[in-house]
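As structure tokens, one chain now follows by itself in the form predicted alone.
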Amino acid sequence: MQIEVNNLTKKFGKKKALDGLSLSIEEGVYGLLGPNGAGKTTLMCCLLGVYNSNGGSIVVDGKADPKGALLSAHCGYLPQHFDMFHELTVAEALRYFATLKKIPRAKGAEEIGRCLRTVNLEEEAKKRVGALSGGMRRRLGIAQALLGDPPLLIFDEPTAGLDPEERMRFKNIIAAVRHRHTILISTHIVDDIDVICNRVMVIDRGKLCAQGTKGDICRYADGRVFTLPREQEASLNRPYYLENVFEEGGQEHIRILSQIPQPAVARPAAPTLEDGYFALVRGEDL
């Protein structure tokens, strides 16, 4: 599947939402990072025909997709806040997604005990909704998004709030699923988008900052990181972002950004994905 996004803009009142927005999703496991407020989960709805844009293009396949008809109707997704009717048990909420995309019910059990399989649900089919930890309730939705094995998933800030076993099993569903589908993860967490992730998208202010490989983003904070003592701190030229701090050796160090050269106290360091995040979305403050 290729998707062309071609100028999108998206308008709430008077703010910009989306800004002229294009990007080019072909096969892969792409990250989308940015910002919250940076028009990620706007731009998904976009997508999907939830709303409508007030200007540019969406190309599915070569054809125009205006209402997001084509996408929808072979895309899983999962919101970013997800949840079911709590009454229910796990397999019939899944029975009722199932029967949302005319899965054809001789072929539904199957198709709802292979995802389960894949989120690693099945001993809690006979458990209600309701009485789900939030992890595996998140799991729950991935296996509705599942449903039908589409070409295309769309996962919305997945990771948000769970714990570092849960974010790990999202990962691995992930590397489960990742050579039948095009994934498009929309995320703030750096960390996850640099495990799992082919491609990267980087957007902020609902306009598009880069787009490419994990080294090609790395590459945009080239020659601008460096870490050094915290007690040297108020030797730094300014002005320089503080990304973190850190202990090295038994002592507190930081990690800054900065385009202007520093002193030799400031050790140059190989730039990261999120150094390359934070050069893209915090460059005016370098």
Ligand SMILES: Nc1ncnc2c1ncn2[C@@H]1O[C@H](COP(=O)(O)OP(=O)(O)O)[C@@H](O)[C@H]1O
Second form
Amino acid sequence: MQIEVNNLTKKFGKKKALDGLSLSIEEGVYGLLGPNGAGKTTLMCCLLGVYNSNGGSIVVDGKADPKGALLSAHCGYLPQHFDMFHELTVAEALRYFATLKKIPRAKGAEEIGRCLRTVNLEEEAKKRVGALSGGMRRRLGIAQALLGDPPLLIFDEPTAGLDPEERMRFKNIIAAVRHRHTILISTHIVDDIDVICNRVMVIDRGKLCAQGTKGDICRYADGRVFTLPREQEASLNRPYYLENVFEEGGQEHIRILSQIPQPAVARPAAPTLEDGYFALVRGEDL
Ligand SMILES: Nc1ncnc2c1ncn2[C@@H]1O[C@H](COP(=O)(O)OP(=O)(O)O)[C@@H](O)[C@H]1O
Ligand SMILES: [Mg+2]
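How about the form predicted together with the ligand, since we already have the form predicted alone?
To see the whole picture, the full complex is given below, headed by that same chain.
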């Protein structure tokens, strides 16, 4: 499935949530990275026809898809705030979704079993949704997205609020299904997509800042990353962006991004995906 988004604009009143955004999606696992308010959810809602856009186009396999009819018919979607009737059991909830997706009843039980196994919720099939932990409920959300085996999966902030064990489970689920689907995952947490995505799109303020492999994104921070003991921070040349504080050899160190020369105490470091991301979305502070 090939998706071309051209110059997409979406306004809420005067606010442009998407401001002439263009990107393309083919095969693989795509990470849609951007700070809160960047337009990630709005983009996903426009792709699926939940929102009508105010301009631009979405083209799917060469055909215009202005109302999201083509994509929504071939997509499993996990919304940012997924929940389900608490009174239903997990199996009943999935049967409900299977009906909405028009999966024939004869095939439904087998398909629900497959999706429960994929997300490791088989043992919870008879539990009520209201009795599930937050992480389990998110996995139920992933299971309903997988129902019917759609070619495209769109997951909006699937790891937000999950504990480390559930995050790891999520990565394992993606690893298990990545060969069956093209997957678009939004997040503002770089770590969560570093190992699972092979393509990254960085968006900010409704615009695409960069699109490419993880290596491509890292290169936006080439020659700009430095580490130094925190106590030497006063010797830095301004401006710089303080990324984080870490401990090394029992001493607090800082990692900074800067485009200007820095004193020798600031040691150059190889850029990571997170460095590239910050260089793109914080670049104007530098
Ligand atoms: N329904 C809405 N009404 C008004 N403003 C909205 C609405 N949805 C989103 N926005 C605004 O559009 C921008 C992008 O929001 P959103 O797509 O939710 O960002 P993200 O998912 O990247 O955090 C934000 O400034 C947000 O406040
Ligand atoms: Mg969002």
